[in-house]
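Here's a solo chain for you in structure tokens, the form predicted alone.
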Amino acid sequence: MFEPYKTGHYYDEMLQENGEPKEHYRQFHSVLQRLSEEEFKEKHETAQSSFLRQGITFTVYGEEGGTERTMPFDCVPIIIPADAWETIEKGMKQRVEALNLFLEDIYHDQHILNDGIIPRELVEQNPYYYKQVSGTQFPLKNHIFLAGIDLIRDEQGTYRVLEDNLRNPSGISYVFQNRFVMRQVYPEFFSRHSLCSLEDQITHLQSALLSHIPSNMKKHTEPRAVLLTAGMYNSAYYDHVFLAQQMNIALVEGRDLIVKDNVVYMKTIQGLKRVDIIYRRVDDDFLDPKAFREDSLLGVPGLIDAYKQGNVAILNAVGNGVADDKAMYTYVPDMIRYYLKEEPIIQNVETYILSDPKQREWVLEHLHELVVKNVGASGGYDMLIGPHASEEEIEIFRSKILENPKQYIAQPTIKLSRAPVYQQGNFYPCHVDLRVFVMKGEETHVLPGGLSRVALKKGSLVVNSSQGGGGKDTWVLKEVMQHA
């Protein structure tokens, strides 16, 4: 069934160089081999139509012919053995703990800046550092309710952190929907595998959310939480609707909220209802036209004053962006050593800071070998992949770097691991990454598996859905697999 699939010089998630499945894929491979090509094709098509029927979509900005699309889905899962997952889980908890301590520090005492561990200008000149919230007391001293940490595997199969997402990480709804569709279409796979379940994960998420009690909330009352969305034209609107429904909280837009005497209320047909916790999926700049962008129609006037007074909790906290841009990423291992006195469990990808003259000079001489990224961009935008770029594209980025070196970083072009995908009647290898979701309240919990993203275009290194990527279900095995 996999002919003429070749692993090549890449680390393959499923197959060894001789074409045999790896130990943790043996049972899945065995079940797959029992299906005829027609049976597998039929299941694949059923899965695609299931996404369409359920309206599982994402939005691509600036596309002709409509912006809303169903999420491309591939029905060959990524399988992670129990011992590998244990390492990932510990590494993610360690990383998020250090990042949270960093955020609490720089918005209060700034020890890490005073001790010279991180350059002061990197924080204070960062566009996502909001002095307006300095000194604000956060419930649980927690800035990160939900983090999305992107992992890749290199040529040796070693997991490395590619990116931290601490503002509004999207995609968690697809984790649940991918599993739902796989269970419906491939019941025979699940009957033969012992997998970590997703069934309790929404409970963990809801519990983490409701643990962020604002300091002025009345004792012995149940907090009222809402999810604040930018609306149906936001690229992650499906995510917003799904999470609000699953956590049983109201989905609201800015116009549904009002601030009176530094207290936030939701407008309802029964009158105003006080709001205690806002899980916002609106960027900082648009949250409050009185505090940030005056032209924002998405936010709530006076919201930041209510926040600073301790009358409402906003999750993730305002100002998290200073900790997750691609320049600050370089310093996360130093944060782990500084705050936790530990070595990082999951390493970064080597990164060059282009504001450093020596590093910049070397990078400019090797642009055709490197990946260059805008520190503030996401979703694969404003990025140069040197080995795949034309001379014209390389010269454009050379000019951008020289004009504004602080705005860019560079990394080696890592041979991202690949996994089999089934598209248009064929199996072929595509690059994958893994977004791991970390939920933090009174306790920290890592959602088992996360969202495997796949670059469905042959040869592409970009896994983002807005750039033609798709998703796979991610299975975490409960125990070491036995032979089928």
Second form
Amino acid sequence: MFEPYKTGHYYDEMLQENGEPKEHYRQFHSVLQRLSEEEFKEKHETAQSSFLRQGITFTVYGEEGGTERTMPFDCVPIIIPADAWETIEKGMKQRVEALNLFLEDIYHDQHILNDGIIPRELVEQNPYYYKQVSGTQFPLKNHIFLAGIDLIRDEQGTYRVLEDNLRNPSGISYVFQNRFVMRQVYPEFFSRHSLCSLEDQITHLQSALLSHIPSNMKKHTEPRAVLLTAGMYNSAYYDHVFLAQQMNIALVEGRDLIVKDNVVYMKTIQGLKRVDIIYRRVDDDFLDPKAFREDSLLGVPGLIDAYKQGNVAILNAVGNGVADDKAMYTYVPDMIRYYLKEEPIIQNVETYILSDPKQREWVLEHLHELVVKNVGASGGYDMLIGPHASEEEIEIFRSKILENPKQYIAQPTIKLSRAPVYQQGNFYPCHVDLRVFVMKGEETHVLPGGLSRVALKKGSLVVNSSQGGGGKDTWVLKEVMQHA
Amino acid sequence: MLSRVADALYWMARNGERTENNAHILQVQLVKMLEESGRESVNYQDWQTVIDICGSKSAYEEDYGELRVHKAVDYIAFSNGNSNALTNTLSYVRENARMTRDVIPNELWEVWNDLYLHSQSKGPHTEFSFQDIHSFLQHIKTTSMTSTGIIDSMMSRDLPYHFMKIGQWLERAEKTALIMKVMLQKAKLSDCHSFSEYDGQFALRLVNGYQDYSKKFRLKDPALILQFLISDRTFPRSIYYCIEHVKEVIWKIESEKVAHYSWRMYAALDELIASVEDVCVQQLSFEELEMFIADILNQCIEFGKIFSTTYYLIEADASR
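What would the structure be for the form predicted together with the partner chain, rather than the form predicted alone?
Complete assembly follows, chain above in first position.
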């Protein structure tokens, strides 16, 4: 079945160099072997069409009005043994804890800047640093209700953090839908595995959400929470629908909300109803045309004032972007040491800061070996993958860096781990990463597994869905594997 | 419930009903055309009626010129220029369903999405065969019935359900009134200046009431047919039935009270019910009947506006 699959120089999630499955994949592998090629093909197609029928799509911009696509689904799951997951879980909690302390600090006392751990201009000149909300008191002092942290594994199989997403990380709905479709289409895979279930995860998310009580809310009343979406043409609209539905909160658009006397209301058929908590999936800039971009049609005029007065909670907090910037990323291990007095459990990917002349010089000499990223961009845009780039592309980036060194960082091309995928009738290895979701309210909770994203194009390193990447189910095994 | 969501549910239901009705009407006409092949003049008159019921004759002429069957089908089913074309109303249903996905059952979204994707998967519509049309119309009917089944068996009888039902009934009442209005206009222009038995039976078929009527009455008397379509107590497509049910639901939404903001809505509804309840078609002259039906249709449209204002749906709609 797996011929002519070769693990090559990469770390493979499932197979050893000799083609045998790794210990924690053995049972899955044996079930897989028992399916005929015909059966497998048919199941594969059923799974794909199920996503389309359910409208589990994301929108790709650029074409006329945006086109809806389903994220291609691959049925070979990523399996994570219990002990490995335990380390990831601890590492994620540690990281989010430190990032949150950092955000609280830089919007209030700025100890970390005063102590010279992080260069002041990196914060204060950052376009995502919103002075407008400095000094604002947050419910639970929590800036991060939901984080999506991207992990990769290097050629030794060591997990490393690639990126922190602390603004509006999307993809959590796919985690649930992938599992749902997997269970429907491949029930036989599940019978011999004991997995961490996703069933009660939404309850954790919901209680984390509702624990953000704004300071002026009447005591002993139920908070009214809403999910603020940019609307059905937003690329992650399905994610918004899913979350609103599962958490049982209203899905609202900017035009459904109104601020009167610094209090936020929603417009209902019976008039205005007060809103206490807003889980927004709209970027900072668009939230309030009075405070930020005047031209925003998505926003709610006066929202930020209501927020600063403590009349409404906004999650994730305004101004988180400063902490998930690709340049700030290099300092996260320092934040962990500074605030928690601990060593980072999950390491960063080595990163070169291009505003530093020495590092820049070295990077410019080694562009063909490195990955260069714009610190402000996401979704795989404005990046250079050195080993795959033409001379011309490299020269373009050289001048981009020289022109604006602060805007870019460079990282070694990591040999991202790979896992088998089944597409177009055969198995082949593709690069994967893992987005882990951390929910933080009164308690911090890590969703077991997360969204495994896979670069389905042969040889491609970009796993992002807007660049043709797909998704895989992620299993966290309940028990530690018995090594015979 | 958010006004925007209520508005979307209301229009989803209206467009769903409209899609089903227009598909049915087109199907009736296509079958009728085959039965009557050879009698071309009758055929063209019927096509004109059908175009006026499902769109507008002048809009058709602007886009297509002379009346041809293939063009008429294209206009009713696929034309971008006809906002009531099946593919257009279908995409409104889907858009509104998508906007309210967190409120409606997943299955409801799925069936409409499935039909929508299916309608999009076919290439340019100018090349359709009659076989294609028939299966498309059948798909619409099955979807619409499945949708009704999902709504009735899965949704709680609370606000979202009520708003959808009101949309459906109002659309239906208007359609029944419109069918009668258009047919009376045609009858007036015909040679005999009266509503014939032929017209009556055609109207019954267009409203999908032929079977039900035949079970209740033996005579295919035109006046009796009109009376049936206007004020039958039990036929779910008579104007009376639809409006009466709208009132029942509004009564529930308002917890059986009349408030300062809702009295106009009640007043308009009561007036409408009284009109259709008391009318005796046989006592009306042809002209009076024509005016009566036109008036009922206007009252329905007027009521729709008052209803939307009462629940701030107009505001939600305007910002779209």
